[in-house]
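One chain is shown next in structure tokens, namely the form predicted on its own.
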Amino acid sequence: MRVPAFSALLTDAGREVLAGVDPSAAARDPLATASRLREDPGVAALDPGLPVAELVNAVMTQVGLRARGRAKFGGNAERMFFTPDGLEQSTRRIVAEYRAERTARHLPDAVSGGGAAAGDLCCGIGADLLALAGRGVPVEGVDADPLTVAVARANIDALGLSGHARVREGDVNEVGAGDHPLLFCDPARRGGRGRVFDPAAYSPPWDVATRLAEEAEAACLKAAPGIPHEVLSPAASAEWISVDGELKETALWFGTLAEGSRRRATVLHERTGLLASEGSVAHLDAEPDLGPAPVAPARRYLYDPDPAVVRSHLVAEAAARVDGALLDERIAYFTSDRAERSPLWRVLEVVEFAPFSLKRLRSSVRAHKAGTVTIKKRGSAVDTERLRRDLRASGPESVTIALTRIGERPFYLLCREVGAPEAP
């Protein structure tokens, strides 16, 4: 999609055309919808200098992306504009709002006083700057792609945030350390061949982004959740964030934003429909003097920590909260004699713990009359789909099988939900 075709959608006539397309019908029969649009004289009139096919493509693209965008942006997606890459790379709304809330609590005086704007480098379609502006933080986005800049500006206008946010086209590598007292940067992690995994190949490169953050009064860098711990700045407080059990990102906080622990796991819950301030967020912080988690035989309850806890290397802290112990020092499962529910982990009651044997496990599943079997694994080489078929489970009950190893020996734990009744 080119800028002229996108700009045509921002006119009153363009918005009317977009509003007239039924997203369900477009998804069900895109060819019929596109054909109807090609015959619509209103579409051709959006920009007589452009081919009708290009305008139709722009309309269809936005309709499809808005439908997909609901997963990240909820109802706001119906008013927003997207590019395919922009939507894929954009921050989920609940994460952006969580970070914006934390940022707004510790604004530098130059920003809170209205004398300077925060800088959002590599702002993309504007997910993060929209969240900051929504908290009343003045923010300027910078991006190198003209279409992306146009889309971000359209989103600012669509959500009524032009009083707090603006976007300009520019090279983030030319931004100086003192240009913004508050800096947010989400380095581009895609190149001509797709996703980039080496932080040195980010744009701007990780060392450049880190230097800018370290020299700002306050800053936040967003990184992929799998970024190696060894490349993280010692000046930063690192936070691994998950949403409903899916690890989303690593946020590095600098300066006045680096509150609390040097490492934190944060679990957000979108399905609850709650805002962070209403209890949909849970934290686990590093305890420097804690030491490694103890290792012990299986106890009554199995704990499966959230991916944010695992990736932030805070399993020992999680186990300590429930007087738990690891089954193996290299595996993130831990067990305890007490059950404590938390967003930071899933807790299950252990019914049976034994070395892995398909024959024995199949017999146990049948004995518990289980027809619904959830299989989880850590450190196991067992093919879970083949195991599911081999179990031939049938019955009214539900069980969870956790596959793991202790040393080099495979084990299984047959579990049920805490509080589930005994099978008769």
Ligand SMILES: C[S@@+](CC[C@H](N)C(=O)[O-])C[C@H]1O[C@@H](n2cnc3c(N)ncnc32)[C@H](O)[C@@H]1O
Contents of the next structure:
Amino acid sequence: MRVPAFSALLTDAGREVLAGVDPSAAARDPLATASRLREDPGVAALDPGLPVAELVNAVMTQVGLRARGRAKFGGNAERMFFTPDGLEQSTRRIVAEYRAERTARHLPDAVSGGGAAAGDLCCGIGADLLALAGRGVPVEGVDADPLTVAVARANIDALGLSGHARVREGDVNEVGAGDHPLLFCDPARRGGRGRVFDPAAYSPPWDVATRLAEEAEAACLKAAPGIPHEVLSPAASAEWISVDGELKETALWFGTLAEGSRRRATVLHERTGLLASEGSVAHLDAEPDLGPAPVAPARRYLYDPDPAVVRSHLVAEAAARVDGALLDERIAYFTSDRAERSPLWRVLEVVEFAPFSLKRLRSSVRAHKAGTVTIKKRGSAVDTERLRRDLRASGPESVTIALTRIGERPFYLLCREVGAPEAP
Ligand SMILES: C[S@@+](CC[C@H](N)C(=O)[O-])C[C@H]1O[C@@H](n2cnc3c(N)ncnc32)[C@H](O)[C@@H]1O
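Starting from the form predicted on its own shown above, please give the structure in the form predicted in complex with the ligand.
Let us now look at the entire complex, which starts with that chain.
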């Protein structure tokens, strides 16, 4: 999509054309929708200087991206604008809102007093900037890509936030230290050949973003959830965030935003339909001098921590909350005599704990009349799909099998939901 075709969609006539496309019909039969648009004189009139095919393509792209955008932005997606890359790289609304809330609680005076705007360096289509502006934080977005800038501007306008936010085209490598008392930066992690994993290959490179953040009064950097702990600035407090059990990002907080512990796991739940501010958030913080978790054989309950807990290296803290012990010092399962439910982990009742044996496992699954078998593994080389076939499970009950190893030896734990009735 080029800027002129996108701009044509922002005119009153363009918005009318967009509103006239039924998204489900376009998804069901894109060729029919595209051919109707090609015949529509209103489409050609959007910009007579552009080929009709390009305008039709811009309309179809926007309709398709809005439909996909619902997963990240809910109902707002129907009013928003996207590019394929911009949608792909954008922060989900629940995470952006959560971070914006934390940011708004600790604004530097220069920003809260209205004297300066926060900088969203690498603003993309504006997901983070919109969340900040939605909380009344004045914010200026910067992005190097002209189409992305046009899309971010359109989103500010579409959500009625032009009183708080603006966007300019620019290169973050040219932003000076101290230009923004508060900054947010979400470097691009996609290169010409797809996703980039090395932080030095982010754009701007991770060390450039880190330097800017360290020199600001307050800052937040977003990175991939798998970023190595060793490249994280010692000046920052780091937070790993998951949504509905899926790890989404690492957020690094600097300056006045670096409140609290040095490492934190944050678990958000979107399926409940609540935003972070409404109570669907759980945290686990690093405890100084906690030391390693004890190690012990399986007790009555097995705990499977959320990936944010695992990735933030806070499994010992999680186990300590329930007086638990690890099954193996290198594996993130832990065990306890008591069951405590929390969004930070899943807790299961252990029915059987034994060295791995297909024969034994199969007869136990049969004895439990379990036809629904969930298989999880940590530190196990077993092929779970093959195991599922080999178990030939049938029956009305449900069990969970956790595969793991202790030392070098493979083990299994046959488990059921806490509070599930005893097998007959
Ligand atoms: C990961 S996306 C940002 C997504 C955004 N936070 C959101 O949630 O919508 C990164 C953006 O950085 C921009 N970018 C990459 N290198 C840049 C640079 N040197 N200066 C300014 N923008 C840059 C890209 O064009 C891309 O839009």
